[in-house]
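Below you'll find only one chain, the form predicted alone, shown as structure tokens.
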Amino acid sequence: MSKALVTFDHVVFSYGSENVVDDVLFSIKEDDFIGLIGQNGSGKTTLLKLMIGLLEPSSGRISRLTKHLVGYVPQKSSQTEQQFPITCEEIVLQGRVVQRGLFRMLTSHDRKKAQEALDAVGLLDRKDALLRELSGGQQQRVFIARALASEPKLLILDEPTVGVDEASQEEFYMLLALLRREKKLAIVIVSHDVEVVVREVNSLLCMNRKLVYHGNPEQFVEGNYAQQMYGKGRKFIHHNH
């Protein structure tokens, strides 16, 4: 039986008197590939920050299996780094700081782990390249490698395919499938591209402050959840792989 990596137990988060996340209850397990969806203002970003540990609940409880559990790839990761002459390997080495601590020197072991992470995303041969020399899809892989370098059990990606063309998106999801198998990762992906996400993941979390739906994509498509979240007339077609 799969272990729960992160568990939300009736979690509430409020800004002032307004509940942005309201009585949310679910677990992320070792073999999960979860799509987190919802309209703007539905609480997705806040839920993400609670998962990562950047926010603490106003009430309820969040439990985690280990301290250094989560690898996080934020939205539009590359924009700041592109302004500096930084190599792919140097970016990925930043992920080792999670393991070693901020004020400890990086070692040859850390460099080896960074190179293994680059190899896992197919970019070891570009380790000395500057980030700005890479395509948008390759840059996204570098930041996935940075997250992998911290040796997480859970990988969280926030809108990872924004600005990436259709062919690169297909390669991206193939990479995630490979990482799940080889690294034994649980993955949470936040996306507005709902029709793609429901084809790729094995579980959906649908937010509208409360948890509107938590379950498999087929039942989401077959039910009326899409209309609850996105309005009448919105339907999704689910294709089995």
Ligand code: ADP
The other form holds:
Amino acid sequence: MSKALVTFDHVVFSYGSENVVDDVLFSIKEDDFIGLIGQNGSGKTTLLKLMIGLLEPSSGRISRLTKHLVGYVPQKSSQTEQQFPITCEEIVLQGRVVQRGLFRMLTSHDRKKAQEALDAVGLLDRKDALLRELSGGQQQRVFIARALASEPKLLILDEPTVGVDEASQEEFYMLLALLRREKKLAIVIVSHDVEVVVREVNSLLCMNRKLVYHGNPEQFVEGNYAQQMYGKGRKFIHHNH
Ligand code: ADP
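Rather than the form predicted alone that you just supplied, could I have the structure of the form predicted together with the ligand?
Every chain and every other molecule in the complex is listed next, the one we just looked at coming first.
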């Protein structure tokens, strides 16, 4: 049995009077590749914030990994660095600061780890390029490298494929498969693109404030969960890799 990295035990969270996360119970294991889906406002982002430790539950318990063992890639819209004259390597080094603390000088070891992370996403040769000179897909890989630089066990990606064309999307999922294999990472990916995500992941969490589905994508597709959530007539196909 693989180890649980994160466990939610009857977790409830509310910003005000209404529960946004309501009695949620699940765990993330070492080899999981989880898709987190649900309509807008269903509590996905709140669940991620609880997972990372940016929020604490109103009731229930969460056991989490220490901070540097979780790599978080936020939504593209919240990545303001694109405008600044900052190099790819500098962005990735920020991931080392998370691991080693803000007031410690970065060493050649940190630089080596940052370069390894850039290599893992296939962008070592662009380390000195300015981030803003890179394509959207390449920029996204730099942010993944930043998350990898702290050598996490769990990688969390919030809506990573928004605005990404189909070819880059395919490359993106190939990169995730490679990272899972080579770095033995568990991955949680939040996506609106349910049809794509059910093809790629091996476990689904479907939120509607409560956890309405937790299981394999095949059953989600074959059962009527998907139709209930996303309307009749939608086709979902799952491929085993
Ligand atoms: P999702 O990511 O699935 O769209 P969220 O977790 O962002 O859902 O939001 C769930 C609900 O919580 C929504 O109704 C949203 O309006 C509310 N909400 C989110 N963030 C806050 C906040 N900081 N303060 C108050 N309400 C919030």
